[in-house]
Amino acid sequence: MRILTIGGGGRECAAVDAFHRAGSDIYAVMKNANPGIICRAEEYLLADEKDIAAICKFAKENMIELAFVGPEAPLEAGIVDALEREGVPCASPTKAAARIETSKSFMRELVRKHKVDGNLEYAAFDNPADTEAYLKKVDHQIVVKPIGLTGGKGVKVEGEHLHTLKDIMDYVGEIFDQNIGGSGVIIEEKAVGEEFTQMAFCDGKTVAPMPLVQDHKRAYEGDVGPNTGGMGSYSDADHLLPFIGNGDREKSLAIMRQIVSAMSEEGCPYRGVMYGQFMLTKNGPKIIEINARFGDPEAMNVLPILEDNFEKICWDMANGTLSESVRFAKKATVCKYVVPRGYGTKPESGSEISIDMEAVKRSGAEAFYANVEMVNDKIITGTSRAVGIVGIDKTLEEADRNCETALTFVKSDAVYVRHDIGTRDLVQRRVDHMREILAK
């Protein structure tokens, strides 16, 4: 079949292999010369993402039937609604289903209104003088965020980043002065627990889960430093997590079920890949946030251990005729990003990196290129994350062995990595969190 993907980052590598083992025909676009998506393409454009109308005169000039979208901005974008009036059917939700990602305010009252379980209080505001107000007479911690896109980097906690009403207020100040996600902020009540990513495939009924993923934002080793898109992630053999056990996975999965059937209510039916992100409280899983697209990193975490064929699957979404099942093999994985100096602050762009591709599958690993460009045959990187190494194996403490083994092959020296994730102390530390939360 011949394919359409949208993106050129790490989770849009991870798909375009996915689909390349599927047998599938491939042609991609991407706003940046992607290595790994380029020598599975039969061909390629290199196009703002955003770009409906260049995209759709690539999809017909190329007679595509069927469009995978990797990224979040081009589905705000409408680029589902545009290329489905072209005839092209897509793995991907349209502009109206995508609300569920792209207005943090349309996903909180969706879940109020449709009485979904996991919610969290909150509030959203179109200027600084009614947040304050509001700010002064909450009794809880509260999370800042705003209401639009912000590329996974726009969130601000009460008592990590934020420490007093002030610090609260310079942030919120800030998102409406530079107008950062472009439609107001959200205050939403702090859940103190362990984060989780549960995704799932999605056709505008049925709801196939993948394994469960645990992401790590904050830039340095320890869980400190600003928040970024992801400096990597584990799942573990069972395709639970080491602190969640399957009642708490099936709560997770059922609150997804009740948004995808409130959706339909709503008359934007959901098809696609969901990643719905969790806090395991005290009193079970509350909802984070839910996504438009698989998660970047844990695309990379889920789709190298695919057993089922990922062509299918997303025609399957497309067409309303996806299984409850889908099919992961039990194997754990560790993905570390390699990300240019100074990301999370100010990134330094313009590196030269090499990875030694064959080395790093002899180490029991998988490496996606992501924020990377092609230029005179050399892989240069841009300002954000660069590569993602992905090691797999039975054990989480193997796959953490074959991950730091195949980094030995990835050749810079302007890049750092998270050598922390996925590791032993690190995940016992999880666990040791969730037991002291559970027996308070």
Given for the second form:
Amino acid sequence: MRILTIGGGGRECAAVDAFHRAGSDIYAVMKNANPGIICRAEEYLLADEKDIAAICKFAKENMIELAFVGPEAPLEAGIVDALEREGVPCASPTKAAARIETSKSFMRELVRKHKVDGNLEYAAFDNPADTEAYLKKVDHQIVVKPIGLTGGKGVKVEGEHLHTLKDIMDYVGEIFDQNIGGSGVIIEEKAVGEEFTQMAFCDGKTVAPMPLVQDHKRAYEGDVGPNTGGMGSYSDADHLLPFIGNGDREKSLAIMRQIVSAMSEEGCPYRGVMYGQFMLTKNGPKIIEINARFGDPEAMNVLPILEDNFEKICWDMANGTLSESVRFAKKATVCKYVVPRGYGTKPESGSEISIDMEAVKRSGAEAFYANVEMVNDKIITGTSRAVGIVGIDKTLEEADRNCETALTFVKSDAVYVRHDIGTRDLVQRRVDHMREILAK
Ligand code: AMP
Ligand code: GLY
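Moving from the form predicted alone to the form predicted in complex with ligand AMP:
So here's everything in the complex, that chain up top.
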């Protein structure tokens, strides 16, 4: 089938790889010349991923039969609605359905209205004075979020990034003054526990789960530093995580099923990959955010171990014919993102990076290019994450070992990697932390 993919990051590189394995003919639109996507594509267009007119023209010229959108920005711009008007079925949500991600207040209100489990206390504001009046009343710790999209970097947590009412109000002021996220502020109750990602394929009514993944948003080893789009992630061979059992996993899936049926009732049925970010707390899983797409890096954990045909799954999501279970290999994965030095604060771009792809494969790993650019046969880093290396094996320890071996075949003198992701030490710290929380 002739497939259109939109996006040029590591997540899209992994999706293109899965389409390639499924035998698809790939037509890619991306803003950066991603070498991992280009080498699989019949044709590609370098364009702004929100340029609806250019993308629709490219889709028509190439007689696209099915489209898959990686990032959230084109979803918010209405790319799916526009492609569907041209008669192209899409395995991604419409603009109205993508509000589950693009408006944090839409998500919380939907969950409140439909009495979905796992909600947190929250209030949304369009000015600093009302925000401050509310903050003076609440008696729990809070999290400050811009309501709209910020690329995963706009959230600040009391007790971590913010310590006093003044800190909180300074940040709230900044969000309004600089119009960060574009639609005001949401104050949420702070959930305490361990975070995990549950992604699922959805076709408007059926929800088919993927293995659980744990992402690492903090920039530096030991989980410190600014929040990033995600520095790396791991998944385990039993598709659970070492600190979460089947019961809590089922609860998070039930929450996602409730959301999918609530969206149908609201007249904006949800088709595409849904990303549930949850905090496992003393009182079960709580919703941190719901995204309208694969996670990045999490896509790189699950797609390489997908056993069913990705093209067929996408066709079924677009057409409402998805089966309730999708098969994944019983393997553990550890993904570490190679990022430009300074990523998270002041990234240095423009350095050369080279990867021995054959050696990476021989190590039991995969490499997915992300924010890099092919320039005169050289691969040059941008300001965001450069390449995701994913070790795959029977156990987490072996997957981590494969990932680390593969990383030695990535050459660049201006990059940084969080080597602690997926290690026995860090995973054990997560298990101990969860135990402590449950014992309180
Ligand atoms: P988000 O972009 O909404 O995923 O938020 C980024 C990070 O901030 C999350 O991965 C969490 O670590 C943290 N966070 C967001 N919302 C909350 C919350 N309500 N309670 C505790 N931590 C949160
Ligand atoms: N890994 C976090 C995200 O994709 O939103």
